[in-house]
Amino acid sequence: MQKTAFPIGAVLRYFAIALYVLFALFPIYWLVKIAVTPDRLIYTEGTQIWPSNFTLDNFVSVLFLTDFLVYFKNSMIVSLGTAFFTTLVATAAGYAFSRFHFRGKTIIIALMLITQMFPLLMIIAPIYKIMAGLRLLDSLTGLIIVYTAFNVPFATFLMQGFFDGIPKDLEEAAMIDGCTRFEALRKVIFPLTLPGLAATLGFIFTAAWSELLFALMLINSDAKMTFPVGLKTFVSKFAVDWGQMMAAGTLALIPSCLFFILIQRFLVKGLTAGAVKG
């Protein structure tokens, strides 16, 4: 009788992921772990794998203590408007240089390469002197504006790469048979691009989510802070509230999860779709 063989290399294999998996989860594991230690107990058993005692009593206090509530509608408006209004810029950019040709798109590609190059400890100082020249300091639209204009040459390239992916017949067919381009666009485009929309969306609503340098320096009321910025109230002169915080931090993560729970149907064919050239 043969023997099968030892398949050793997927053992390492299902090794290797079950490793990258823990040590992509133990940090949320710790951060909900510190949430529900009693204040008491952090100290005194901060390295145990789960306290002796059990307490809910920092997410309450979180809640209805503190304005964590205020911050977190903050984050959800910036969020939410940042993700739209890059989208929607960058699917236009994106067909636009996906489909045509025109003078100065190469420096124009060019110049929204070299915006991303810059560190954003250089570029911050004149980002608050302009937004102040506008009087949009402390203002959750002027924050809007500046997540969205950093965010575009990224999201405009990936939706670039998903526009490229998509066979020019298709649109030529339909154009062929009397629809215009705006409605072979509408009709044909865009159902094609669903999965490269929810790629971008998830991508840019994340990094405003939990974007801080510009948040912490063009806010400066309570009333505007987003959730990142209003961590630091958790942080006193002479002591740290990690309960408070870790909660806070563990219902910030709720968003961002329900956010891809609802697009994650989409967002593995988006990944690798807009990676390769048809």
The other form holds:
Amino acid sequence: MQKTAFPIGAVLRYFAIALYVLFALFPIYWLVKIAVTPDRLIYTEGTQIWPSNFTLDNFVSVLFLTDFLVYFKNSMIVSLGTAFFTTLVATAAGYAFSRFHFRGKTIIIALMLITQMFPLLMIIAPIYKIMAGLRLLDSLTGLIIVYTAFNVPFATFLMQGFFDGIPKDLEEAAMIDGCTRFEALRKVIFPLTLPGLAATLGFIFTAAWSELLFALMLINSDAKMTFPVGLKTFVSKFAVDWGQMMAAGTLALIPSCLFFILIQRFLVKGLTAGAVKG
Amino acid sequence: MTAITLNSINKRFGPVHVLKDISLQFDKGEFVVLVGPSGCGKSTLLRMIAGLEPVSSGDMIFGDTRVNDLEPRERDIAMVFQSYALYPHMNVERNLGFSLELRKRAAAEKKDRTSHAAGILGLDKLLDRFPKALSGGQRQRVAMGRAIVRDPQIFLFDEPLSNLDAALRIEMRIEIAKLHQRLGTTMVYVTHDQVEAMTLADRIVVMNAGQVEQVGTPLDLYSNPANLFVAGFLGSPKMNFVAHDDAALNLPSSLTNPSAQTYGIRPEHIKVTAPDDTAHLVGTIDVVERLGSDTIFYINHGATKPFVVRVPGIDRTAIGEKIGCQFQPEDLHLFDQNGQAISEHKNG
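Right, and the form predicted in complex with its partner chain of this protein, after the form predicted on its own?
Next comes the full complex, this chain leading.
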């Protein structure tokens, strides 16, 4: 009788995956767990995996007794604005790098790479001075400009990869069929780049949504605070309101999650599409 | 009437001179094949005709119009790409009708012309499919259909059959020939496959290293190649070249010419004889390929390259046997020291 091989390899593989998922999701679980734990139990039950009692009081407090909604609105404006403008500029630049040969192309690419090599802390003072000169301190517009400037190089390389993956023949065929170059881009190339656009939008949105350093330096009024800065208001001089902080954190996850659910069908394709030609 | 005139066309990519002073005329309704080895500039020339590459110098004229500065869409051409270049996000029907959609033609006209093209190419049942759901041959048909729908002044083909397997390539080659007979449009076809060139062309332009080596009908180029390059490029197996001082060569004085440095003879023009004094060349069989319809002998006659002989039918002569070869005077090609054909011997 033939002995059926025990699929030990498969079991180990699933075990490894399960371990990884647990490891990756545990902080989120802890965030939600603290958010729904009544204040009086947070310290007494400490590291217990499951709280003995549940409450939504923290969420109610965060939504109705703090400035959370203002922070949330500001973060939405800044993240959507940054994602939109960065993707717009990166799409145009990525297309140019992918399709055109022009003088100084290598130098521009090198300069863009160099901008990614400086630690943010090093340039925060000059940025502050520039924004002050432009009277853009404590303004969401200023934040969008800075975020866009810092995200454009990475987004451009990402988009260039996607454009490189689309055969040049397609737009040439469209141009012979009767399109101008711009029409070929709009009617043929653009629909094929949607996965790339979704991936870029997703990355930039998330990056802007969670950015703290610039927001902390350039924003100082409560009315203009973005969510990561606003979160600090839950830390007072004498205590940290962990319950509310975690409830705010949980609520702040929602837009990112929704955004990724919306774009995820493009995203998986998009992240690999640019990597391999064909 | 002339469809395309190329006057001293040059193309430079930076310091690289890719096309050198090309002057050609293609007649209306003619099927012209540009053939040559990889990198000879044939595709670049086609792309210049299409308007996808700018002309560095010279005049490109369609009919009476100079088109150097016209955009591809203003040239009234259609092009079939090697990669098919079908729009992946459009189904077959939309792929076929995209050019009409851009010209804002009425839906009824679009439908008419799309179904007409689909009918010619047997695509009727595939109109709803997307390119990814089509086989290589079907994609090729859609690419041709897209060109037919345009009803253009000039058809351009850039190695359209290179991505197909051998059987499909023959099938599509016949389709293209039929298409030309049916439409009678001027067609310019680029290939490196000499069989495609010989079977499809009204006239062949043989190119090498950015220059035109010879222009003529397929049989003219086969029978009267202008130089060693053309002689060696067309024909399969290739023409045999033997140096005038090759020790194995035993040509009677009536067949020799004092200016001839190289003698050329096609494998199919050689008669196998006994290896005696009457043979023009004697050698030993190194390799035999029996194809059923023909037998090909690779004969070692002391030179680096074997002498190839093709005889019809199945020949049982074995490897290692010594054989003789005889040629008819009219089949012998003579080339001077510059590799140019010496034509007098055939006339005289």
